[in-house]
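The form predicted on its own is given below as one chain in structure tokens.
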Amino acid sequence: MQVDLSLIVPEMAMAVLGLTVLILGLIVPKESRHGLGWFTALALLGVMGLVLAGWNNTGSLYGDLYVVDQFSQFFKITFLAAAFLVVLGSMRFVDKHLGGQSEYYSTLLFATLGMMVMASANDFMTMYLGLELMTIAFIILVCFRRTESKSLESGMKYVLLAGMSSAVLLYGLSLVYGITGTVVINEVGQALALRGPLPILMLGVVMLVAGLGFKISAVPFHMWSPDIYEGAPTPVTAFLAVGSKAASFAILIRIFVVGMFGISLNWELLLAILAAVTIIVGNLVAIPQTNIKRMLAYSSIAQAGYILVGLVTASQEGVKGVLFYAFLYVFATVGAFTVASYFYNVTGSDEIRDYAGLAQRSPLMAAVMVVAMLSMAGIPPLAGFVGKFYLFMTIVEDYLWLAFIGLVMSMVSVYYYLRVALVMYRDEPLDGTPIAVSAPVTVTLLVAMAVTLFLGIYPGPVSEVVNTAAHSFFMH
């Protein structure tokens, strides 16, 4: 069997750029070890050049195990490009809270690179290897501030209930591979359009769902997330939300989309229904939260059912969707975590009340917070507006009630969004230090804004990658 490595070179440079960040750390002095973040941020714009310059370049390794084509290529873009502004964002909060630099950024790295082989992994085996190594580096980074009492207990809330889920899936794959005979997605696929109904498939599949659920903190499997954001290290937050997020997806759409499709099992209303709950209660739980990184967690849920509905019609326009929206998700996210982060390095609190008047201590600041909020609201003329329509414009056809709720849902966003804006922008601060933001922090609050607002006036040529991706997906 011929193996085309130069497929898989993102991957290895990932592999060794994780193994010389934790090297160095015990070669490098420790008062010299503030460059390793540096390092590190500019090594992962090396691996996105990596996975730019291979864009055509796609094919199958290992009889069709792992799959490398533009779908996969455009979700490692967006994995590299949450991690490289998580990187530059957290180097101030790394060295003032965390320490351990070079143990926080390899590790991250490891996260990233457990990410990019789920989004290629097309069997069972390596998407849950993917899966475990990005789970386990997120445990790690979750517990990282090892003398606080809160992010210790995060880190054995994230071990528990991340074991459970995991054991869930696995018993799911277990019982469709029972089923099969097969791990390969696509020979999944094809065992199961030859069969009828059973019900021991159906079992497997919502234990699928259940598992994978957990990942995406999709209600009802979203319990762990509101506790373990707040807990986590704000940074951490920042990529737990987004990149675990993403990568979920990722899988999910090879398992559903290309795994479970032409059975006459109705997945497509299950998911239906889970994201309209998961709209609903990650909208309706974020009203009355008072810590910003707890709202943050109940509207990421919230953004996970406005991602879920791209999977319902198992469509190329659905695909599009998810892919569009996971990556302006990436720069919304980061960018309001990001505030949250240096507000918490310079004042110590994540209460909501305690960022009255940010507007006259930050204007920066307090400007990505808004845009940030508002695009998570899908406020025209911001990316989420472009991104909710690509999504809903799939499911108006058929699932018109789903649409309904998401366009009440995310009117009802506005209220909690807009209170924050109010307290920033009405309210006099208690303390009116100007806030100095440091290099690192500006050029990753720039970015996030910046492209937040490019997408939402001009989305046409990422929307054209984002169509390639999708049709990429859809040639196997």
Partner chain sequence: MSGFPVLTTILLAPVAAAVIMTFIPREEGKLIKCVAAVGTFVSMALSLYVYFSYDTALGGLQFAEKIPWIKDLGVSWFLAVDGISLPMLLLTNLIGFSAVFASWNVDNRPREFFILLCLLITGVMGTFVAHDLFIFLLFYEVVVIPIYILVIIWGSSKRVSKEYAGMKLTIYLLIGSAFLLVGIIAFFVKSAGILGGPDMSFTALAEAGKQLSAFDQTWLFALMLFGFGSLVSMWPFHSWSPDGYAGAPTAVSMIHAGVLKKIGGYGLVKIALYFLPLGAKFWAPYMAVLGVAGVTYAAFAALAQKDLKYIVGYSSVSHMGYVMLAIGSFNVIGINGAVANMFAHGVMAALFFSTIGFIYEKTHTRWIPDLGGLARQTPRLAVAFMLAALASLGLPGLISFIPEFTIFIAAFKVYGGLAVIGIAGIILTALYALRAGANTLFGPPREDYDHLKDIRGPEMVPLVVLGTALVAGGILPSLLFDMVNSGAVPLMTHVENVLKIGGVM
The other form holds:
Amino acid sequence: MQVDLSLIVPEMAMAVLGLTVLILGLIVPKESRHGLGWFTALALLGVMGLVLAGWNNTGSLYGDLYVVDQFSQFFKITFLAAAFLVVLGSMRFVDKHLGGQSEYYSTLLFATLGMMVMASANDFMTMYLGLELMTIAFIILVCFRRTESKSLESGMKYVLLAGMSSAVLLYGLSLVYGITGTVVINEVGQALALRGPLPILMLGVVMLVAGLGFKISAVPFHMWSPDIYEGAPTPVTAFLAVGSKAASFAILIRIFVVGMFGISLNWELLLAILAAVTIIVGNLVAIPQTNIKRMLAYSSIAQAGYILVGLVTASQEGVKGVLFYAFLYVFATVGAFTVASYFYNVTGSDEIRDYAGLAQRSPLMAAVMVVAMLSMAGIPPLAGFVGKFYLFMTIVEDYLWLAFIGLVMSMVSVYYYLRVALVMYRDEPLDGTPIAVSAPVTVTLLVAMAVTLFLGIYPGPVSEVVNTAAHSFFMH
Amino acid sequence: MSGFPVLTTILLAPVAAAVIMTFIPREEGKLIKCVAAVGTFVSMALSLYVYFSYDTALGGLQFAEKIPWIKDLGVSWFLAVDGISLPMLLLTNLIGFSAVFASWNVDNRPREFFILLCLLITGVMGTFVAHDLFIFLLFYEVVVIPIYILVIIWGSSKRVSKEYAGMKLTIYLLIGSAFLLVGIIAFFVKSAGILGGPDMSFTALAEAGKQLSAFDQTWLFALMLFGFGSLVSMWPFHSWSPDGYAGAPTAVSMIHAGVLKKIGGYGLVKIALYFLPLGAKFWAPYMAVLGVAGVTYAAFAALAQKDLKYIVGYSSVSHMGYVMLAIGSFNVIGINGAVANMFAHGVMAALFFSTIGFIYEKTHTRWIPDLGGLARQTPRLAVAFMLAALASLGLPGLISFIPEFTIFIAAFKVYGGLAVIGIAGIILTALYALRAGANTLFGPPREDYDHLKDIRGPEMVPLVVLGTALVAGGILPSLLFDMVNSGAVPLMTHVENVLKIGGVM
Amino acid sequence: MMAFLNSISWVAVAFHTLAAVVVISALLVVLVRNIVHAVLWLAVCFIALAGVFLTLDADFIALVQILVYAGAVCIMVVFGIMLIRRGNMGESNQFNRQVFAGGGVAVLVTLLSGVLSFRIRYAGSPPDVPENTVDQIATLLLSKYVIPFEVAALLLLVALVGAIFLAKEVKADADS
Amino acid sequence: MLTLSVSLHHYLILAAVLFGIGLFGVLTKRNAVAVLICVELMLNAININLLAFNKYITPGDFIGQIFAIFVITVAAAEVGVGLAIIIAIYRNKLSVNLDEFDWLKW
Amino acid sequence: MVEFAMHNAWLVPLLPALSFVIIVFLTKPWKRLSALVCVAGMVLSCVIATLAAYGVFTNHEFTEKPLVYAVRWFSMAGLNIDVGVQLDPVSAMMMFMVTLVGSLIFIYATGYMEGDPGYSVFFSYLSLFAASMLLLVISSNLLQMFVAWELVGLCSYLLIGFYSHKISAREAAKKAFITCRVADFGLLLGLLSLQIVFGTLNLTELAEKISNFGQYTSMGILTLITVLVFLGPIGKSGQFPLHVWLPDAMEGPTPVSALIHAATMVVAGVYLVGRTMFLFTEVPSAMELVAVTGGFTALFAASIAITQREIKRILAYSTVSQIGYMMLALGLGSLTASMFHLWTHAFFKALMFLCAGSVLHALHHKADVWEMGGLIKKMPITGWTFVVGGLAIAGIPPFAGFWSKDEILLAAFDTGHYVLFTMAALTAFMTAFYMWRMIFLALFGDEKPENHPHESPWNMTLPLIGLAVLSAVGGLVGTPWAPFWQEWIFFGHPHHAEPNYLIMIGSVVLAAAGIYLAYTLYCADKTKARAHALKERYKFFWTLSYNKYYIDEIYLWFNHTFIDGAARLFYLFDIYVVDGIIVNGIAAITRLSGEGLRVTQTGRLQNYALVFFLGVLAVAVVLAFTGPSVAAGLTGGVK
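Form predicted on its own already given; the form predicted in complex with the partner chain follows:
Expanding to the full complex; the earlier chain stays at the top.
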């Protein structure tokens, strides 16, 4: 068996990096541990460079167990970008509220590695282990503020519910394995194309949908996410909302679009309904929220619904839409959460009403918040609009009702986004002192805003890349 | 000047001004205003140049610029003007320039105000010069958010709070646009199938539209009708409009009533009707009925108002009813009338709102029973007000008469009795316009207002610019109609050809 | 033939006995009121499960099961319980208010999966399992499944680091 | 004793029952530790499934067994982290009663 | 010179328009200069008009073939509208009359408006009015005419409301505009129909096409169109039932009343019907309508005028009545008589208004005739010119009114409309009576000690004299023995009525009787006891007449009840149903469902787990029912 290890250089680099950071934590004196953040961020950029350098170096390892194609490369870049932004945006937060820098950064790196594995995994085991690496890492990150009972409470909810959902997911995987006799997704697909939709297989599908639905927080498997998003340290929330969700979509796509393609008629409508319910519930419940993180949590539930739309038709266009949306979603979400986390740093509050007058205290933060939110709402000329355009293009022929629900609800979502804008722009600040934004956070915010705008105004280049990625996925 | 991207320049001038403003310290209010004025002036001057150098005899798309933009959606940066979009572009610039001066006394966070205003103006202009559906959409919704922020910060709360008004306006229009978006996406996907590849240019989409079945055209048009209709405040989807205007600051009311609303009418003509003639044919009678209902209903409602902005708000709903009626009459005269009336109403409504803005600024009230006799104290303001009021009631010699006449011809020819109900709206219009004018300007002057200063200096600009347009358009309607007709005739020729074929698929 | 039948019945007897133990001890885990007792029943359950695994020709897994679950996990849990000092262990494992709803849902899920499991078809009785599973598993783990294997290793590392970080006493100055 | 035969279905049903019991515990126990161990029960049920399929569907292949090893590994890690969290939270709140942890809601 | 004037008649409206622009933008701060610009513009345009009119009158062919200069105003596919100048005897006469009377009144106004703060503004309005009126007169196209028609309405509005600080003036102005708007609605519909049916609004082309209208439309439609067109004149010329605005219009400064609400604008309706005679004559029923409306209005207004006390109000009702005469003549098919009366009426009515203005000027706007008296002694010029006007309107030969009124009575009699004839004759009697009632009460009798009248300055008296002369001799252009007028202005072919001496004498007798009656009641009888006795005896009729038959009140009630009521209703509907129930309702449902769903998020993780598994079951159910073959599979259909 020829194994071309050059394909997994980025993953290896990540593993080494994670260990390095862990060890550095032991060596570096406590006072200069905040430098670990810079180190991590730069290292992440380096890894991203490795992925980019290997963009065309595609292939599979161990007989299709591990596939490196542009699809997975794209996801990896997405994760790395998210991790980079989160690290950059959270350094101050980590120093001030969390402590344990080396543990924090290395866990974050391992979570990223887990996501990368998920993106490339082509069999249930690798997938599952990637998923669990990511989940365990996130569980730790979520309760990283171990003196804060909210953080711990969310950690406990997460660990128990995640364990339960993993069990369900595994049950589903075991059933699919039992029916097809294989755990490699290509082979599953071939087997299923022959055997058709057996009832027991459909039970497996149900469990898979539930297990993965949990990860992407699709309604009705979403209940955990607002609580965890609220309780977790804000940078972690950002990464959780972005990375975990995107990575889960990566395996969702692989399992359903490749593995279950043969029986797609049986689950298309199910996914459509799930997407619709998710969009509706997420947006509706976001309306009465008063805590910004909780509001963003519900909004990210709705966002998952939108991404799910791209899966409904199991087509290349749909995958392309998912990839594009997942990418832009990273920047909008990280932007919004970074503002929230930095704001918390300064004021110690996550309540929306405390954002009063932010536009005057820090125009940049307010602008990024608005841009990020409006992008999520799909208002042109921001990236979210183009993303939604791609997504809904795929379903408008067969699932017109879903397009209606999606787009109308996205306009409803503007209601609660604008309430934040209202508070930030209209109200006079109680405490008028300007907020000085630190350099790394400024970089994060500017990158988030710039990419969100750029993708909205000139999505051409990225859409072509995404097209290649989706194409590679289907060539496979 | 051939080859020079004049349309892009027009679009970018206010953006450039906005960018410059971000670097001006916020205390330099005067400088900020001047930069905004220069930016919008450049746009206005260039669009006047384009307007008068457009060859109406030749017609079609001119000043086109096309750069490929998003390959897989077939999008290109395709800007061009024709006889329908050019008047709208000019209108935007006239109003935009005036709006800067109507806001000359904004002293609360002027930098943010003028930046948003410039962005708003750019957004509106963009919809009119875009010849690519995607670019159109980009600009179409981009305007909503600046408006919201402008309303909530610089607006005013009367019957409803400005927050409510702003939110209602925003959400209402966005939900309308959601339906529109569904329609557009569905249409685009179908067209890509017909054309064998994605292409978002209007021309290509119109070709694709030719081959859509009547059924598809009908439901797609219904979606667009709802989307554009709610923007144009078609009855009964109008209720955002009076509240929205009442809450908004002067400049926003001007731009919103003056041009933003027109995007709806423009979209109906230039997109919905152009792409989906069979659908339009099916819905035309309904549009006419809704138009007439809007005219009458809103005119009556305006009659019951005591707040000046509400009067104009309802009046603009009423006037847009004529536009709907005109489009519904589904002939070339009607289209001419619709576009021309949008231009006319834009100028008039903007002048109206700027005047009301000044009145409010000076007297701190818009409540008619609290006003009266202002003609003595502020004669120039009174002239502006009367000009606007008279234009509103369709006085010949001012810009709105001929367009209305044209609409009446078109509608009366097609709908007879129904049109008569609509035309009767001119009586009601006269009633409320004159009541408002008389009760505000005439009657015994009030002592409280004796100290008021009449508008002067920069404040005169809206009156001069818009007033000139009002009178010039009234005396020389061919200035407007030659242009509009050069756009309407090819459009309706296309439509009639399609009707002859009757939908291939 | 007789021997064959005998061998079958031995496996069957073993299976049914072990299955009964598994189910009963699992039920007791859920039902007993003392959490310490529950952990003890859990250990019983795990050991019985190891037996079930043996009937499935998975001797290595059975071993792992005993080592990891019955040994490590259970002891870890007991330690955990000890750390969480409670006065009265007798009422430490109560039901919450949604016991009937939870029971209903659990029964429905069980029925659903149980009934549907009956529908699965497979080709006759299984052939013999190769001897010496440990060797083969080891080879596979270090060749074909090396990536998940490494990931699992990292996972354990992360869990370890994290568990230590979370469980250690927080120094007074760690938080402002 | 002829009635006492054993087939794939037996294992699957045992797995389903065990899964159901675990689930019941997860849904209804008040003690966080109890919930954690019930999750372990659910995971064990899956191992039965995996090994049964390994024997009956893919004999000679070790997919199911290897999968089961991974599941056990992950489960152990999860228990470790879970207990750490429970200890930490107990330190903070002096309780492991799940009904009391609802600051995060709505 | 004449040639130039004829071919450049567009200058006639343009010059006052220029004056308007100059005053507004340049000379507004300088009162005298503004007045000068205004008067100069008018006089110049009068010169051109006179020359042009001379040209037309010396050239016969223009009657049959009007001189038309037109340019395209705007055009689009299927709709082309011209603007232009159409010169024929009718428009030339009108142009001449308007500029002439206008010039005189403008001069008068320079004196009358002395000291008013809005002096310049007033003259700018006057110029604008003159421009609009002349534009109306020379229009070659009905749409152009409509434009001017509305513009004169606007000027009328502005000038009635000139004393804008007075609420009565404000309301009167509004009333005038709205009333006319109602009528113009009809006219506009008529024009639209004409454009749609005949494809043109050019007068000459329409005349041609309507003469064989059968190709285009049916009689029914044409009748409808004609009636609609006639609605416009009913409003603008103050015919029953839309006459209500005209008496109120007297709130404007007196020169305005003289110019706009007596001599020129209010006869625009008559002029319009005259211009579209080709249309009306095709529709006999419409002609009847015109005649009846005119005849009735004449009598009706006269019956109101006899009890009014305010001097300008009496004149206003008289105007309504006299225009009714003109309409009557048109309805009888006699364009000649109608235009003739229009011509003479312009002079004597303008004169009387100016006289009234002079009186008011002297008495500081004390308007009640009962409070005047003996003014002729202190204000001889005003007084005697007033008397000339009175004689003219009463129809005493050889003053102008006699000839034109006679022509109308003759037309009624000749066409066999005896009822209308009787009404017209009765009106003539009443006219003489109430006019002289006013003259006797105001000018003769005893002087009131509280009044300190004085003669007006030269720039007011001069126009009075000029108009008096015109009122005296203006009718001589159309005597039965020298029918110049009848040779020039006619519809179809010249109409040479034989002089009917019976009618002539009869009308003189009626007029004389009216004057005598007024004399006995109001002049000879110093105590006015008999007048009071009469009033008491016919209290009911007096009240009815004095209160203008309560028509205003009826309109007011209608307006308040129905229009404002509907407005209120629509508004409430908008707020509470469209906005309240539907829009805000949907918003509220959205918000509430958000709140409702939010509550499901209890914070208990086991609730979440429960929901999760309920979700699993739900998904299973959904999958069972949505997949194409799963439902069958679940029931055992598939292997």
